[in-house]
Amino acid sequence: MQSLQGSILVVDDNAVIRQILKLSLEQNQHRVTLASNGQEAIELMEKHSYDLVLLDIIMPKMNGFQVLEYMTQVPELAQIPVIVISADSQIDNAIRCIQLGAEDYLVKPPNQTLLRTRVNASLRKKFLHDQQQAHQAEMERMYEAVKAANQAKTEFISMAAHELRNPLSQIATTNTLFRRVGTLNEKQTQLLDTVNFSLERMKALLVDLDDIARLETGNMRLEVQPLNLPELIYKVAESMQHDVITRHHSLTLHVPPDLPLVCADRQRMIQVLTNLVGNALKYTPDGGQITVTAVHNSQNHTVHVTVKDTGLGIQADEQSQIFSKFFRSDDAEVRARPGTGLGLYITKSLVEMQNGRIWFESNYGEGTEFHFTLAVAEGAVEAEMVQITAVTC
């Protein structure tokens, strides 16, 4: 076995023994020093670094019971480990030496590779531990500065949002005037048309980072009630038909409308259902199926949504990321289609603050299922739709 090279410290009352030891563990290229009793020992432990203390038990002024008494005291003491090497071969003082921390007991004079195998056990097990501390203090020291960083974004974000709001208000306004003042010819209008959808992009993201800053923050908060889950999915699809005419996609909904109540914030999923839906609607090449589906499964007293496409899909490779935060796929034609990678991160989060679940499935080239599950609200039924003042969450 290779041997190591470290720093011991030699506790030894007597001379001889102490010259001894320091030549045998230098031959073995340690670094070595001397003490001739307990308190000089205790004294250089706490002004130097020693990786091993080897040490006596029969001791003037501080015997080697109260070294390792006290060095169990002293947490940066309790980590250098020692070998006692003492001439008192009764078992009670070796078992009570190693109740108090030490590692092994040799008897004097020791044999010289056995020595020389406790030293190296010994020191090897130290370094180990000492990487292994300092890999800890290391991957603390990133946390925190990922923390920070994170911290810093965040705030960042929430200041960005906050400080674009005016002037992208005074744009809007501004475009607004401009069809008052007079006729407009068909390049104006043109060009006022493309300074109102990107206002709208510019709104939109603005959202988006606003809950992201409250997400991560939070701050984010949600009015869970009970929830007639139908009746909000047929006003958001009805808010996008314009959208599903103008992209000749037909989309189907097959969803009862005597489904049970579930608890759920109604913003909040007026939000999720427009980014699924909306997401269908955008990645799906003109001419498409989208399919919304919502079933009440009650066995486990869940309402379980499945907003289906015949869209790009998602690549294989890609799909770990979908729900990451700002992600957006290398697909060209992904790519050509706006977004910001915010909406199913935000989506994800949403239905997970509402105790809820949500995944997908995807074949690329092919289309995609999204789907996401809500807890059915206490003592609603299938048959009857119930006062939400009588149903609790």
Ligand code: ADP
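From a predicted model like this one, the values you see are computed outputs, not experimental measurements. In this text, the rigid core denotes the largest set of C-alpha atoms whose superposition between the two forms falls within 1.5 Å. Numbering follows the first chain given and starts at 1. First, how it differs from the form predicted together with this ligand.
- The Cα shift for residue 361 between the two forms, taken after rigid core superposition, is smaller than 2 angstroms.
- Residue 40: CA moves 2 Å or more between the two forms after rigid-core fitting.
- For residue 28, the Cα coordinates differ by 2 angstroms or more between the two forms after the core has been superposed.
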Second form
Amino acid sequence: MQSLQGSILVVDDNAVIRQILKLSLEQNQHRVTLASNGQEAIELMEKHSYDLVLLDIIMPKMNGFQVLEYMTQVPELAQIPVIVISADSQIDNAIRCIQLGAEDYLVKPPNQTLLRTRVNASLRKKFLHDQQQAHQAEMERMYEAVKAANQAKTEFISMAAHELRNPLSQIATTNTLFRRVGTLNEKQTQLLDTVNFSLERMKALLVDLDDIARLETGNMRLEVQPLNLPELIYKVAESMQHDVITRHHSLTLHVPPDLPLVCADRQRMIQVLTNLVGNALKYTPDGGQITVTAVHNSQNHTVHVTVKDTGLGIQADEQSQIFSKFFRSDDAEVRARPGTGLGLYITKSLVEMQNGRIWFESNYGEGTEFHFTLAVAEGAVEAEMVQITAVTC
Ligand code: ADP
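May I ask for the structure of the form predicted together with this ligand now, the form predicted alone having been displayed?
Below: every chain and molecule of the assembly, starting with the one above.
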């Protein structure tokens, strides 16, 4: 086995033993420092770093037990392996030293082969431990660097979203004013409509970026209260009618009006439903069928909502990334539609912040079903049956 070279401190009050050990260790290319008692050894260890200590037990000023006890209390010294060198008759002392944290022991005067083998074994362990420590420190440093970069990115997103809001609303106002300064011809109206469309997309993007910054800084505040989910689903469906009609889709709702109230934030649920139904409309070729279903699951006290489409579907190898920030499919048909890849990330975070669960099933080329659940508000079911009004979240 390859022999290792280390920096070794030899502590013994017997000058002859010290010299024997020094010569023998130096023959194996170790760097050796000598100390004649425990106190001197501790002073040296506090100033220099050693890979191994060979320690006598019975010494003046500070004996081997005291040195070991001291070393266990100082984290940097506790890492240094110690081999105790004891006289044949002091085997009990050697055992006590092992109990105090010594790595191994040798009988005086040490047999050369045994000394070499045990020193090597201790050094190997020490170097492995040092490597692991260095690796751990490097991982911690990298983790801190990534955390700082992520923080800087979140701050930048938040600042950019905030700073872009004013110029954007000025462009929107100018766009509206243009239509009032005189009669516009067809081409001019068309151009202003294009500007308007782009403005709407930019505004939506800024809202998403703002939400991302809030989520990542823990500043997303939700007002969870008992909520009539069917009413919200009907409203969101109605707001999408224009899109449904122009794209020749059919949008069917299987949502009983008497579902129990759920615990959710009204505005954020509108956002969740708009994202899921909006995606179903967007990623379904014209003439598709979109179905929204909501059922009460009385066993686990939830309302389960499903948004199903007959659209493009999601490729199997992309499904694990669907809720990741900025993820958009590589599919050319998806890329042809506008999007940022932020909607589902925000949707998932919002559902989970409301103690819900979200998941999906999809077959590429056939369609996708998104599911989410929300907790039923406490007392909601009883309220329906015996007309109690105290419904809480
Ligand atoms: P965006 O729609 O802005 O790209 P989302 O986060 O809402 O962002 O969606 C992320 C990606 O998930 C989409 O780009 C698309 O690839 C895929 N996706 C989402 N909903 C559907 C769906 N109903 N059918 C097929 N693919 C979908």
